[in-house]
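One chain comes next, on its own, written out as structure tokens in the form predicted alone.
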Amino acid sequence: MGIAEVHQFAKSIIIEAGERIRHSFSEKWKIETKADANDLVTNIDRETEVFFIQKIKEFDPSYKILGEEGMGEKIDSLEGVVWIVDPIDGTMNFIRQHRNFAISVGIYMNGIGKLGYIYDVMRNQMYYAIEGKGAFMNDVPLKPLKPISLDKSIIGVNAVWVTPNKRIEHEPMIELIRKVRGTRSYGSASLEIASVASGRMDAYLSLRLSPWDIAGGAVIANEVGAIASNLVNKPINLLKQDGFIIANPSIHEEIIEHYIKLK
């Protein structure tokens, strides 16, 4: 099966499946919580992973899926094709804004990225990446990045890494918010690591990512010269949760190396 024709398929499914999560604003959702009161799942989130999964296996059945609901395999090898799905990356947005939330899919073969998708569903905003061919938005190149300093950049941070916690120094977090332009924080990991492919911020951090998080977006990263790692500068783990950091080029290695003290 060519690369082509297995991104026209995973554009077309994907966009199917923002259609129905869009139409189930009309509908009464069943919410519960998994590991903690502010961890939520709907109904919504585990039909749209069925929906993928069955598409999927139509397609083509040697195709192994990791989603974030359970619903696929039993994952510990990146052998093969594997596709890495998170139906809606921002549930608790999903469920309280109406927005701000998006479908996460990044395709890998023997464990390279070969295809990322995020597509922020209540926008119809599709980001993607093709391995060697660039990024786009909505079919429109998106730019290699520019170089920047950290004292001009907008960063993506979660307010509870600036206050005493037991994974990391605060301190040094505090002295990074001080030296920014600014810092956002929307609630959907595959958001913010479409701005910082699309120039809209120029970093994001967060200690603990789940591989469906980050795959989608670290296929994007690569093609416009972000660089996504772990919080020490080693590569990501798609097999487990870690921390994860994408950025521009220019401040990457600084972010590390002079603000993220890990305890």
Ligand code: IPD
The other form holds:
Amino acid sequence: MGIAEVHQFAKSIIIEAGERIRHSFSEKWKIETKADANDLVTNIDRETEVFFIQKIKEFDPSYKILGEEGMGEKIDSLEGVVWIVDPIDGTMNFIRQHRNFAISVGIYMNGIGKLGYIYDVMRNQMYYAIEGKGAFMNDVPLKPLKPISLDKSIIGVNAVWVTPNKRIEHEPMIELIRKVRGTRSYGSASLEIASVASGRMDAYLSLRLSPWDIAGGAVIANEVGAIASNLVNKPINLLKQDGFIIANPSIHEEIIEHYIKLK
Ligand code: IPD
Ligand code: CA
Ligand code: CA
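The structure above corresponds to the form predicted alone; please give the structure of the form predicted together with the named molecule next.
Zooming out: every chain and molecule, the one shown earlier first.
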């Protein structure tokens, strides 16, 4: 199967899934909690994941699917073609704000990112990338990132990492916040990654993300020259949870070296 064909198929099912999610606003959702009281999931998250699994398996039964809600198979290797799917990234925003959530999909072949998608469902904005062919938003090419200094940067960070916590020294994080021009926190990792890839923000970091939060975004990042890594500057691992940073190449290392002190 050619990459262009897989791309057309992926784009079409993501748009269809987005339509279904938008329609669901007229229904009553079932909302539950997962790992903790703030970790929310709805029937729409689960139904959207099932929708992807059915469509993908009809298209090619050999494709493997790693989805956040665990409705697909258990994946312990990236051999073959693996779709990594977050049916709704930003569920709390979906429930409370009715905006600022996305569908995130990465398609990997033997561990190499081939296609990446972040679909901002309520704005109808489809960010995507094809390995070696560039990144786009609604078919308009994203521009390569221009160098920027830290004091002129806007960075995406959750306020919790600037308060005492068990994962990172918060004092250097306070220094980082004082140094940069501004901070943002959107509550959807994939949309924050899309913001960096589009040059609206210059870095985004989080202490604990899962493969489905970053798989689509990592392919898009590569195509615009953004650097994505874990917080000790090692390549991202799509089989486990880890810290994550995506940044303009001119500030990526500086942030890690000077401001990130993991506990
Ligand atoms: C969450 C969002 C959030 C990030 C969390 C993720 P979900 O994804 O991306 O911004 O801070 O770590 O788990 O649970 O809404 O798919
Ligand atoms: Ca997510
Ligand atoms: Ca999710």
